[in-house]
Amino acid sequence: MLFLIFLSSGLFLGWSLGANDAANIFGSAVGSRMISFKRAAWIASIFVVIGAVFQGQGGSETLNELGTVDALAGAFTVSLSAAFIVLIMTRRSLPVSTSQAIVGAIVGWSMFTGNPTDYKVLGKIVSTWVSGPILGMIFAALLFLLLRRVLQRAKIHIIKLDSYIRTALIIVGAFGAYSLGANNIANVMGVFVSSAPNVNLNFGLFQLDGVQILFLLGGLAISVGIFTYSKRVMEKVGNGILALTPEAAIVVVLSQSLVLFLFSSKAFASLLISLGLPPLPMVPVSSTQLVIGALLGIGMVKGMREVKITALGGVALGWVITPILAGTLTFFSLFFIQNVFGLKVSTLEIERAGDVITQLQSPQITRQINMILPGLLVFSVGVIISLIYMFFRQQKLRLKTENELLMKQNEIFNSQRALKDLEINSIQAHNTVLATQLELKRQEYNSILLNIKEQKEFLENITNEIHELIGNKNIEKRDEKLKELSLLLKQRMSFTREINDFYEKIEETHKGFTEKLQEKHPDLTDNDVRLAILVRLGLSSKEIATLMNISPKSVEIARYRFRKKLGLKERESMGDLLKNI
């Protein structure tokens, strides 16, 4: 089981790749909101594993040419250092490449152990860090122009176009995941190939050797990384550099998938050789760099003003420092592993000790290798159970989040409905008050009209009787009749009913005032209360005399008597006292 312990760093690196590089497969699709993250994660996970198992050995051979990490402790340290650097970059939301991290770590191992570094192979790998994004840029620009031309001529209905684009994103994404697994699995398990178990698993339709078993485990680790940590990087790639339309998302995924496939396909390399052309190297290519190149290609077609240069600068900085940090961390980690734990990080030193042959031929080692098969099966079952658990856990969390959102929306709806009910009740109450006021005004106007009509009829009668008296020679009868008419006019001029109506309205308006006044001075008469109201309104004695149908002198006498009842001194103002009650 010691092999599985050392292999854990490779699985950690696979998790890091799933969290970072694998996000590039569906990052643009998820960023454009055409595919949900959950569906993208499942498709990517399945096809990454298939590509890793059945087409993943080409890139690992090139890494072994760069530097064959021939000891498990060394492979463990190299893989762990690369994974740690990728994790740091991922937490900073920088879409860096595991290809750069593992290459830097291998160079750091070679420098520490004194093993030779094949600089020709290193140059070939580094050249792909430049040529890969350029190819992605060219493919993306051409495919984007072609797709735009096709859509302009096809004139597809927007609903059908949306369905076609979603289907295309799924198909292209599956191809991209397969290509990623085929090309980048070497970054995850390439350093362990020389220590792969000598076993074969027969599944009937196909067989898996020891290297393919390693790649299977690496692919599963990538899948776990996709599900657990890749969403944030997907959003960074999908929207951080260039805002993508769904059509552009298809182009991005297809462009980087084609480049990944070409750099991992032995069949394509053989085809180029048969045509007399130089083959493309079987090199792990940075999927992150390919996506960035594709985004730049689309940005060049659409106009570079849409490209977010600030975000691009941060990504480029991550590309530069990733291999340097990985190599430096590996160098110091190897020193720690070798001197603190006493583990051999290279067979070169074991050979110097003269015991490498014994270790390789030891029956105990053979038994350990024979124990790998059940261990792998148990580990695979554990990974599957973990994936199932995480799936249902995410489903539970999603349902919980949706229920909380629905509850909040329901609370907001109920609050809004209650507020609307209050507004409706308030409006209805206001309308009732307005209707009551309108009815009172109508009655008041009717009363005024009736009063005008009555006054008019009275005056018309008086006028008719005066006309009858004109020319009457019976002076006594005429004078008697005129006296009657004069008396009627004086009675009418008293306006008793109107004044009574006026007092009723005034007293109703000043009801609180009259109650307080009578509480303080219970001996006041009704005329005193009316006088108090008129004084409080600021009316003059002459105006009060008219309303009370008395002479102004009588008003002065009434005021004098009222001051005594109130207990006012000579210089105290009766009006001010009444206003403060």
Second form
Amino acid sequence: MLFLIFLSSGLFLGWSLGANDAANIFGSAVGSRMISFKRAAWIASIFVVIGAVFQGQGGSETLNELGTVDALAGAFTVSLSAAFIVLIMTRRSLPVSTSQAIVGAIVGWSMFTGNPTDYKVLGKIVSTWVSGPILGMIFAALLFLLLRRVLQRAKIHIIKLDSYIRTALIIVGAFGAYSLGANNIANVMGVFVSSAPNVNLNFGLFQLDGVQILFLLGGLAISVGIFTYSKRVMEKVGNGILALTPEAAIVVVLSQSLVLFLFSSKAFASLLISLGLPPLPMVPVSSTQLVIGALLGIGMVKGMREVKITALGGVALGWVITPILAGTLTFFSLFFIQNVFGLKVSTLEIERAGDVITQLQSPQITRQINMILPGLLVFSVGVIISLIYMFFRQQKLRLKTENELLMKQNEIFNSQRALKDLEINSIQAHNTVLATQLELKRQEYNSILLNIKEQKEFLENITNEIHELIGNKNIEKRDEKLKELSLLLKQRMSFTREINDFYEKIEETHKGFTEKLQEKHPDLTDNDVRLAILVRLGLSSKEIATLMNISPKSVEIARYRFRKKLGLKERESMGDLLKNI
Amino acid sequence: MNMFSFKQANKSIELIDNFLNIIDQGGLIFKEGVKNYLHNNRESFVDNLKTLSKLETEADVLKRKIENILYTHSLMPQLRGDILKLIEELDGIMNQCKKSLFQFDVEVPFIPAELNQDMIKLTEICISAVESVIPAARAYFKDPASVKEKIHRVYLYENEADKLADAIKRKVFQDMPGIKRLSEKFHLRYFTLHIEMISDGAQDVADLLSVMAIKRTL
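Return the form predicted in complex with the partner chain of this protein as a structure block, the form predicted alone having already been given.
Shown next: the complete complex, the earlier chain at its head.
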């Protein structure tokens, strides 16, 4: 429990590293929305943990060479001081390096406890602060040149290129996260290594020793930092210093990852040795400073136009200020911890004071814990939970889709019903019109029937009267009667009632026309209006004469007068004028 | 953000290619339409008008599809603004062609026979500007470095179109006493202007492309 309390400062440093340094890997991709934060955070977290657990030991060994912080309280103070300095520097927006802070803090611890500082190791570490960014710069420049050449030659469609870049950003980001975990876990947990529990967890496929468990915890702390705080940082740097083209972003991340990887890979170091070359020291380097180096490399290829000299100044300032501040703070904090709380900050010092204390450094037996069964159990539970989750998610999705389908069907049904209603309404309206027309026709037939009947009666009367006249000897009376009959027939021939009916119907049909005409020419008589209607119907003067019961000559005169009333000129057509009303 | 798939990328490439083809075809149809109008081939003119109208609608549909796919699948977040602007500008050229040809149909301008050759030449130059901008637009997607060497033709054609349009307007107002009415002169000036605006549209696209190409150059 006490161990965990002391470890909290390291975990805090891990959290701070995750919050800040994950942005160096996924900042461009997330800031430019090429990859969603959630996906970036998952990839970064998983690979940071893997890197930390399986390749994290190199860096911490070098730190231990510098100074083995062998008391838990000392490690706590060293880590806390470094974390505090990183926090302050981050707040001041300086390109801070966790490694420089931790190195400064360890030197501060050595000075306080009187442990000799190995200047050779210190020199090796300090040299990486310069060589790391320079290597990053060289890698970035070369990779950038190579990528530019390849892209120019390949002539890939921009959209296809975009999809390749997305995939590449994820792969390179995963590699970057792995390298970050491998290299920088030493900063987070390096000082606690000598206090690591002496256990060995066997998971069947792999085993984790005490240090790796420590690194696993550190990696998890980094992941928490990534999930809880790095989104803001990613969006800030992604739209600020790392607002790069996606191609440049790949180069920056890849060169940074390569340097981080090389400074933490034992295999690469042995390869160099086997080739007779000096190996690269396994030292935690600052990813922020590597990014600045990489950006400089790209800037150099582009012709130094975009190189910001102030950024270089910031890096140099970080080299000097961070270790000094961290060292000083550690020195005073240790004094405080030792004298106020009375905690041991170094076993060496205790020995020097002559206290008889049983040393814990005597060889211990490593506790072997078999984790195969619990591991399998956890794995199976995990798989079952995921399957249940996926099942319910699938169900939910299926229900949602079905619901949407139903809603759509409902909409279609509603619109179909509305259409049918409309159709029914229109059919009903049509039926009403047809019924009215039927009634009208019926009335028309009735009137025709009546008319025929009347005509028949009239003709029968005439025939009877003519029959009576045949054989009538009184010529005078006969002539008188014949005259009477002739007059009757003439009267009948004027078809007054039929004509009146005809006009009624016509006026009914052309109601709008007569109203408009009378509105325009209020001085028109009823006869004029009738004439206008007949002209509008396109009837000839002869036809009009019959209908108006006047001679064709009279029609011509009436037309002439009507033209005058309308104010028509010689060439203007009366028919056209009337049709346009 | 949806999971990106290569299928979507291929689909959007196809859509953009189709869109550019349609703009290219639109230019050719417009040229034919103007020629048919000037040569009094009414039937062919109406046919061209219908085809152009159809192509314009297709271009609009494709434009919307491209917008949709680029946004919903978050393709090229940094460049899609530029690409959509390019599509918009190219669609603008298509709209101008359609509008112009419809104006011929609606307003039935009286164009004296002696202007026929000039009008045809102006149309040809303007459409050449459009035809030259299409390969440049295609090059932007695959080979941005070659955009610059392609767009210089557009500027040349636009310049020539300007000169010819000016000459036509000058001729109408100063050297053609046969056209008595000012309204007729104005009418001819407007039609010259409408055709000339097509090459202006091509020039706008060329300007946009040159900036976009610089942005894409690493």
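Think of the rigid core as the biggest set of C-alphas that the two forms share within 1.5 Å after superposition. As the structure is a prediction and not an experimental result, all values here were calculated from the model. Residue numbers count along the first chain shown, from 1.
Residue displacement note: E543 has its CA displaced by at least 2 Å between these two forms (rigid core superposed).
Annotation for N472: C-alpha shift of 2 angstroms or more between these two forms, rigid core superposed.
The Cα position of L517 differs by 2 Å or more between these two forms after fitting on the rigid core.
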